[in-house]
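This document opens with one chain alone, in structure tokens, the form predicted on its own.
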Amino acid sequence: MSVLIPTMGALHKGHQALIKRARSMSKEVVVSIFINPLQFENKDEIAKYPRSPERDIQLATLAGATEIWMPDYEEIYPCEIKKLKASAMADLYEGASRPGHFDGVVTVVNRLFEIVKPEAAIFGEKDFQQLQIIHAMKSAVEIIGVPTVRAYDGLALSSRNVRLSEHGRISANVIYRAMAAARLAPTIAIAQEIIDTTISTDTGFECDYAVIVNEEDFSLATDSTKHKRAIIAGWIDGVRLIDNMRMGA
């Protein structure tokens, strides 16, 4: 079988992640490196996205990829460009604060499915409302979520950490310390508690949303929930940082 996992460039540890649990599930493994215009607010979002295309290489082969494919814009929009409608929940959180952002992800998920006809796709779990949106376009490609892969202090890998300052990394670590700490509470409103106090200790985090919801369509969570997950986002330097942690033992 053919392994796909898309990516916009600037790997890290949490690629080479994605990458390894591909190999260990086929020998044909493709690494698509494409920065989307259409899932960008604006210009100067894309032009801050960094780009390390040497390093790209040399990260996703170590991990075991077979191919990297770097298509320019024409390969992936030859023509006028069809943008698909996300699911509902692409209207939620993520989606609110980025009118647009998921139909875009959805637009080129789909494009890159159709050339590349890949059996199986592998995204990371640390853009869970991304990976359930996918999920909900029900591709006969299967789609493998893996789990979000953390530095030493919690802070999820992401391309865009690389943007922080130094205060601004410590900053970062809060929530990764909310959701943590709020994981194990023995109810809804404590978890949101422990979450809302966590984040207000640090006034570096311009929190965007830190809420509890269902894992399987993002409406609020509440104590029967069987899958709860945290989800946070906000900015730090600027830099917009999203998070998630399942809640519960």
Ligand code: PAF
The other form holds:
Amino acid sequence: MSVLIPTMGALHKGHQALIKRARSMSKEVVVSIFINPLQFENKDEIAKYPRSPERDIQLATLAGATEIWMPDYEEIYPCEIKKLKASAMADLYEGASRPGHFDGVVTVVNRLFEIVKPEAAIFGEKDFQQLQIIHAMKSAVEIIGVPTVRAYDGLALSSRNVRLSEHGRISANVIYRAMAAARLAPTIAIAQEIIDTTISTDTGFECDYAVIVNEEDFSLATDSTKHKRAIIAGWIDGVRLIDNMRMGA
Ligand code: PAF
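Complement to the form predicted on its own: the form predicted in complex with pantoate (PAF):
Full complex below, order starting with the chain above.
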């Protein structure tokens, strides 16, 4: 069986966890590295996206990748692009802030699946809305989510963290602190208040959204929702950070 780990490069320990998980299931582990222009709203963001191909090869190999595939644009999009439409969940939160983003994601994931033809594909839970939207593609490829890898202070590992200033990096764990403090709150209202209060103490964090949703469809969670998840996104130093955490014991 072959397992695919789609990435945009600038690999870190979070990606290595995905590769190790793939390796525990299969001898054939393909890591794709492709910065997909379709999922960026502006060209500036593509230019700023960190690139470290040599280090990526080292990290992927060390974690157990058997093939590292760095396709060029023409290989992925050889002719006119037929952009796929992501499920309704794609209009909410991350999708509302980044119009067209998830259509770009499902389009490239579909192309990667068409070309590599893996039996399974692994994605990080850090991009939880993306993971749910990829599940909703209902492809024949088995989709597996792997828990977020965090730094010593709780900050979720992300390729974008390298763009934070020294001060920004210190305050970036406000997202984790807010979710962790709210996790065991007895009601949604109290959990939301804890999140809002924690976030408001950090003046460097420009919050986009910080809410507790139903994991299944990203509607706002109520106290009776079975699987509730806090989702938070915002900017520090102009760098967009997103994270999430299952609420409850
Ligand atoms: O999560 C990512 O890095 C990207 O969205 C993905 C899944 C590789 C598609 O380009």
